[in-house]
Amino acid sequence: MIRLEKRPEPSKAWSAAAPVLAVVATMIAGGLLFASLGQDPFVAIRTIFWDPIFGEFAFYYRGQLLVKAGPLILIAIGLSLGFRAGIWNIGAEGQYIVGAIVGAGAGLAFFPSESFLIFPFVILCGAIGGGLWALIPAILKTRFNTNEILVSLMLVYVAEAMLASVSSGLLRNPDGQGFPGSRNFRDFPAAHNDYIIESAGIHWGVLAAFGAVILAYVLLTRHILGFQVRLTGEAPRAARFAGVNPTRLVVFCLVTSGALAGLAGMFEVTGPAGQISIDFNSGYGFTAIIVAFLGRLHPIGILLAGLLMALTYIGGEAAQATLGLPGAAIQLLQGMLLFFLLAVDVFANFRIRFGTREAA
């Protein structure tokens, strides 16, 4: 008989090894998936995880790595603060969309001005837009004790409806011959999130992501608020006795994660995406949940996990172009990362025991 026995304390060794084992297991399962699709599994895995960094066209893909990783890291940092405190914001995709809509709208309102103040104003509006969208589940949770998971998730669909509406209406390009979509920010330099180092794929959003990693690390290790976040997640009763205000903490965690998601959307729409369109949202808000857990909710871990997940994005695009793999297979590969991480995490809290349980 095989049974699981709870450990007295979580195993630090298993916790540290879980992300690595999850990646290895994902590669093995992904290889089997690609083999079932008629592809050489070794070639497919190499194309996704190796060629974008060391392959023939690595000079192009390396520049895309930080472009894809920036929004994932920025959103995941915000989510990790709430997750550490047991506050589950699953609607970062909606906050990402609303941040992009508000930021783009604020910038386009000044078209074709050349003032250098426009881009900072767009950044501020993007953060406010995402933060206010996350404030809705925060208020509902603190005032009416609603479930923030359901509320934040349902608001994603509202945000998607808003995106479709403004793309065809309020923000539609008046010179676009009736096609949905806003003006292209490449034609509006004052509000364009241009590359700082184009060959490395570094723009202001990437710098903001690195800054968020540093600030989150300092907050969690050097600030009383970070201590309250960690304490609430690890020992809620002790947090109440220590005087932690749960209402204030819920609002802080949700609004902060929403603001960072909104920033990610704003940097994306004014930079790589270039415009508000019906299909602007690309699932970054949901993928960032995988990044947060793969990084063990630690800022440095999230940085590394974001780079790895970005690698699956650009490697997946390469595999689709060169091997003809379907996009759904790449999305399934990304989902496997979280699945195997959760599976391996079981062994951090439980031991496998063989034989029958001894009678008391």
Contents of the next structure:
Amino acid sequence: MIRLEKRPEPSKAWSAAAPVLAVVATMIAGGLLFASLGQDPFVAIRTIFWDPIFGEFAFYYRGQLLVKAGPLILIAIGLSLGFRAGIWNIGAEGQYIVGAIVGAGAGLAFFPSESFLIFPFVILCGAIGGGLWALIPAILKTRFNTNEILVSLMLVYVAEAMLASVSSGLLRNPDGQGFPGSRNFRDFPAAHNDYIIESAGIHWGVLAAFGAVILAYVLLTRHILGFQVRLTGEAPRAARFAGVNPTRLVVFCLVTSGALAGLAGMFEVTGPAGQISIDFNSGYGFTAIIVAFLGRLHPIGILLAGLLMALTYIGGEAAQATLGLPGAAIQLLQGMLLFFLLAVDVFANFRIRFGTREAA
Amino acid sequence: MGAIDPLVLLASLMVASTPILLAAIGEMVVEKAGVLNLGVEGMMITGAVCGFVIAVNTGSPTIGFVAAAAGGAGLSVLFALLTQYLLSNQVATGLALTLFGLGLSALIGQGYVGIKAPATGDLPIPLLADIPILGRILFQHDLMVYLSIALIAGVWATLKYTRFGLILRAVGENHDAAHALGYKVVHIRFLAILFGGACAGLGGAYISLIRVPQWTEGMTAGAGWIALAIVVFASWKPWRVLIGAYLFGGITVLQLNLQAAGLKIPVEYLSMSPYLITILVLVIISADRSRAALNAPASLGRSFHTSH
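For comparison with the form predicted alone, provide the form predicted in complex with its partner chain.
What follows is the whole complex; the chain from before opens it.
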């Protein structure tokens, strides 16, 4: 008989190996999936995971890697703080949208000014927009004990409706012949989040993501606030005795993650996406949840996981173009990855024992 | 405002509420057993696509609904295996289930966009349907509407009067005590999760087969999350789930009718209203800390492991 025996402490080795095992398992299961769709599984897996970095057209794809990874990492870093403390912000998609709307709106208000102050102002407004959107579940949780999971998620739908409203109303391009969508930021250099190194896909948002990784690392290892986040997650009772203020922690975690998601949205809309439009958001807020878990809620891990997840996006697009693989298959692959990760995690927390149980 | 017929409004209220009602009653049973499954949205959309595909291919909505229940339950098996046997975090696993379900349904349904579902006939209840006004509001619906209400009554009676209901609640309130009494905690939770999955699948299929009736990607649009909110609103009581779902359905129908009536409020603000009202209701219900804590199953969301 097989049974599980709880480890006194989670195994570090298993914890580190789990994401790798999960990726391998996803490749195998994904291969089977592609085979069932009538594709050669080896070609499909190679197209998704290998060709974008080492293939013939890698020079194009490599730049895209950071463009896609930037927002994922930025959002996931914020989410990981809350997840560590047992505060579940799953509405990052909404904060991403609101950050983009507020940031873009603040910039467009000054069109066609050429002041160098505009872009910093846009960045600030993006962070504030996302942060305030996340402040709603934070206040409702701390004041009224409302479940932050449900509230933050409901606010995603509200944000989507707002996006639909502003892209055909408030922020619509006055010179756009009535088409929905804002002015393109390429025509507004003072607020444009332009590439710093185009071939590598590095824009200000990518730099911000790297910055967030470093700051989160420092916060978690060197700062009392990071210690409190970790303590609350690992031993909530001890945290209370140690004088951690739960209200402050909830507000800090939610607002920080909201602000980072807002920044990601703002950088995306003023850069790669180029304009506010009904569907500029591409689900990064939800994929970032997978990134956070896959990265073990650790800043460095999230950096790697963000790059991997960006790879599946780019590889997925490539597979769509060359093999005619449906786009949904990639979404499925990403969901699968999280499943396998959660399943493999059992080995980090438990030992497998064979044979019958000895008498107690 | 003159364009809105209150009679039609009330009659369509029950149709609009049924998907959430089905999903919410299933989730309520799951939570009563002490498991928090946040994957309702994923199971609903999977049920929606399974039901639609099978109904289109067989031409029978009934077989479609059976397939939807099977699809939802099938997806919930993944959740049950992970959380009950591999003891994974329920919040994370539920989220994974939703993300996975959204992808899976999009993949299955890609060839079915723009097709119409075979029609499900209304089943007016003889005599009762002929009552003026009331008959039209209450007794001229399709079978699933009546079934969903019967399901509420069934769940209520099972939880309140049967031995199995008592065991299920014991497992949810204190799994260690239930285990000590010799009940198979994991098996009972597994069954509850399956039931929740089947209900969510039915709810999803109701959207794709009757309410809309078409298939589009992501068509459940947060209904699963609203069902989760309704369970909290209902304080884990079956009849209150009914009230909550109908209240919510009423708001949805009203805002749709206001949109159609060409009210001065922009469409976008009307369409965000159901979500805002859900938040408002959650706030009101949760504000009373002592009551909210009293009604929630005590073991909700905690993993059960025997050897300690």
